[in-house]
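Take a look at this single chain, the form predicted alone, given in structure tokens.
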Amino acid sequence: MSTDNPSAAARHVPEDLPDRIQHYIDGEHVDSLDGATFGVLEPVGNTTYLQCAAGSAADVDRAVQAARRAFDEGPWPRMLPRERARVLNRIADIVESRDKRLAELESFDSGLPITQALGQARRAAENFRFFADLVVAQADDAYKVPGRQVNYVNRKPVGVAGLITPWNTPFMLESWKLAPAIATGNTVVLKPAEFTPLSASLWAGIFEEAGLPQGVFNLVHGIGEQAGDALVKHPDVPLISFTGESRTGEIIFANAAPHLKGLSMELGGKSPAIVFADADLDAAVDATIFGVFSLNGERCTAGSRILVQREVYDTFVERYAAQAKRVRVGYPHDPTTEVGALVHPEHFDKVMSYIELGKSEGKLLAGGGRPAEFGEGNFVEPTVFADVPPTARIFQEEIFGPVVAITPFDSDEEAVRLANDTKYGLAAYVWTNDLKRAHNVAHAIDAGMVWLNSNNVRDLRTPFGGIKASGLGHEGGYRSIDFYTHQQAVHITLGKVHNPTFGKDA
């Protein structure tokens, strides 16, 4: 782990930071109807350096009707595809023309590295120039029975989205559900995480400019308990989109049920990477330290549990931890930074509790805590443990953090059942160079994604989701197209009707 001596004085606060935040609802910005706030820290210091608005249900409610009557009255459900799709483009050329300013504040608010979040920003974009073209090159399904009957699939927007965001990688993650729910129509309201709300407020100055018809995005502030609660419980919310833990998840689901409201969430992991013995080690070495590393750890894809065949792992975690001390730790907005620091106070003591754990669980070979040279923030040094057991609470929970367990296996068939043996099913690597083994071992393990000899990078045609405590649903490509819509289908008699007569005269 490596780092620089850090100061107070090298800290970087952007220019023109607001001092408060407002919900963002019919076109307005507004204070909470009780004028209720919480204020949001910056994780380098775990200073105050805002007051954000708190909703309440009355605000949800406020910000429903708003997107109720866009949807009912407005002309955005009914406009044609190319219409959208040309808001959506506009969009997308203003996040890009400002990725460094959205960067910036997104590294100052969450503590991402900076070089990473420009990296988030510039995907934000492409997720609405990707659903911009998919809206237009949308093609549903036809049948017909020659003679007799012509039967077609008639997509409609379902309503009113609600989009309920959490604070890892906040503005990227936001465009990935804002941007099919009004490409294909609908209205949203967004619920950003409360740790993180500074990017999300800029969505409403971006999408004015872009001309996106007023009422067709609203956004409301506050804590998980409350707003986003009264958005789940709210009966003109048809749909809810939800990112974030695996027990938020199961409330959300117990919550929703007594509306049947559609659901899509992509909820926790504890990802799985198995590297065997014919594996590139040099390239498995760089990926698996990626893949639990970036973005401080707070990826809900992270390789956290890494299976390394008995043959090479020795030689494999030799190599780990001495590249895992060389992960330079540093201040979010530096450029060499590789792990800045962790998104709140309360996040950074679970992690650490975990740390403490795992010292009694596995072999400590890397990190172990705070950097020494920051005696303040969350900074958290890259944390390496090896021979951890299957039954260890580090190798079964989700961390959240720049923290690995590596286990040691002997054959195909223990490592699958090392993969599966956990409650999540989100993700999963596989290192080999055996092209049956590559695909075996894929179609064993339960996930909802596999990475074969690859990091984790994405086609956004692809479904994105997982099974078990991961996740229902899928979004992505046309999975996101079918959350987001309804589809009817329309059958039309051709030539003579053909119909059973009930009640025919004697």
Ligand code: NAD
Second form
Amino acid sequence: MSTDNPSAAARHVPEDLPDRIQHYIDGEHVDSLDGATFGVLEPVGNTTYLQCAAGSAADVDRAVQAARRAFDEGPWPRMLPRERARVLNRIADIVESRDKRLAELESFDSGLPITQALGQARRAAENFRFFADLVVAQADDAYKVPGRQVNYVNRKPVGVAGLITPWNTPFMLESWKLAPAIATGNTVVLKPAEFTPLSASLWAGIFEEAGLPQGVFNLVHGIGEQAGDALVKHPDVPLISFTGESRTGEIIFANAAPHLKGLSMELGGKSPAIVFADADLDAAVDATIFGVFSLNGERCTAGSRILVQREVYDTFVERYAAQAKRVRVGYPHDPTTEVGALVHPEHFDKVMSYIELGKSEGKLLAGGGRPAEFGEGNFVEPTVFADVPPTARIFQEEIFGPVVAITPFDSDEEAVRLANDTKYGLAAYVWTNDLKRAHNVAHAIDAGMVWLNSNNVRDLRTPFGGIKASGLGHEGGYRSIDFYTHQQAVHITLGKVHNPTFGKDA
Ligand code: NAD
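Given the form predicted alone above, produce the structure of the same protein in the form predicted in complex with the named molecule.
What follows is the entire complex, opening with the chain shown before.
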């Protein structure tokens, strides 16, 4: 790990930072009905810089009612796809034109390195453009039985979509749900993560400027167990799209069950990166470093377990640890920073406790604690453990920080067995120059997404989602359209009606 010379003077506070943010309901910025707020910390000094409205069930109900009115009476669900697409494209334009400001605020609030926050802001704009294109190009199924029947799908928005999002790359992940939900004609209530509410509060202005009708977008801030819970349990919210921890997903699943709600769940991961001896080691080292240390390691698809074939294990591990030590930890706003500050002191403590545990479970080769240069804030050294047994907790459990476990394997079968040996199944990365092996191993891995000789680069048309404890259902491309719409089948008889007559007049 390397650092600049950090000093308090190097800190950055964005200009015009708000010190209070409200909910946005029915086109108005409002406080909680009971006036409740919660404090939000910035991760570099862990000072409270913002008071955010803390929503209760009553605020959620108000937002759902506004969204319901906009759905039943407003123009949005009835507009042509092209008309909605124009609004979505304007949203994308505005997000792009403000990308630097968005990145600055996101980086300040979440601790993400500024260059990576900027990439996420642009990706958010791209999500709107993509779903604008998709709804215009959308075709639906039609089936004919010659001379007898025509059947077609009448696709309809579902109603009020409840969107619950986590604190890692918050603005981009919100866009990932907002764009398809509104593109398909639904109205929404968004409950963003309480650690990072700042960038979410920018949506209201962006949507107003783009011409989204009043009541289509509603935002209720608050604590998950209060505002999030009320949204999940609200009878007039027929679907919930949730991204967050697997444990929270289980709770939401149970709470949504009595209402038989539509659920899409994108949950935790402990994704393997498998490096075979025949791989391009330069590329594999670079990609697996980036795969776990980018976005501060707070990334659901992080390749946080690296499985390396025995023949190249020592070479790989030596090179990996040396490069990890050179990864630049720094202030989030510094464009040279590669790893910034973790989001919150509670999360910092969790990651640190795993690092302490790792010292007894594996061999510490890089990092291992707080960088000496940063006496405060949630800074963690990029940390590498080698020779980690598969039974170790740091091999099995999601740490969600800049910490990686490396384990050797001998055969393809063992690589697959180790890859599948956790409760998660989100992503996997395979490095080999053997074409058959690449595909066979990819197919044998229990993961929703596999990248072969590639970093995590995703085409927005492809399915996104995990299996096992990593999720339920897939979004991405037309699968998002499927999730946010009903497909009503309409059957028409052509010609004579062939009807068995009951109760025939004898
Ligand atoms: P979290 O589960 O603690 O919180 C996520 C959201 O759920 C927050 O808005 C929170 O307020 C809300 N929430 C909490 N309890 C709730 C409840 N009982 N009812 C309703 N809502 C509730 O997750 P987090 O710590 O914010 O995010 C990190 C996790 O998200 C990691 O596990 C990560 O892997 C996962 N994640 C997954 C993906 C994916 O696509 N698979 C993407 C990003 C993050």
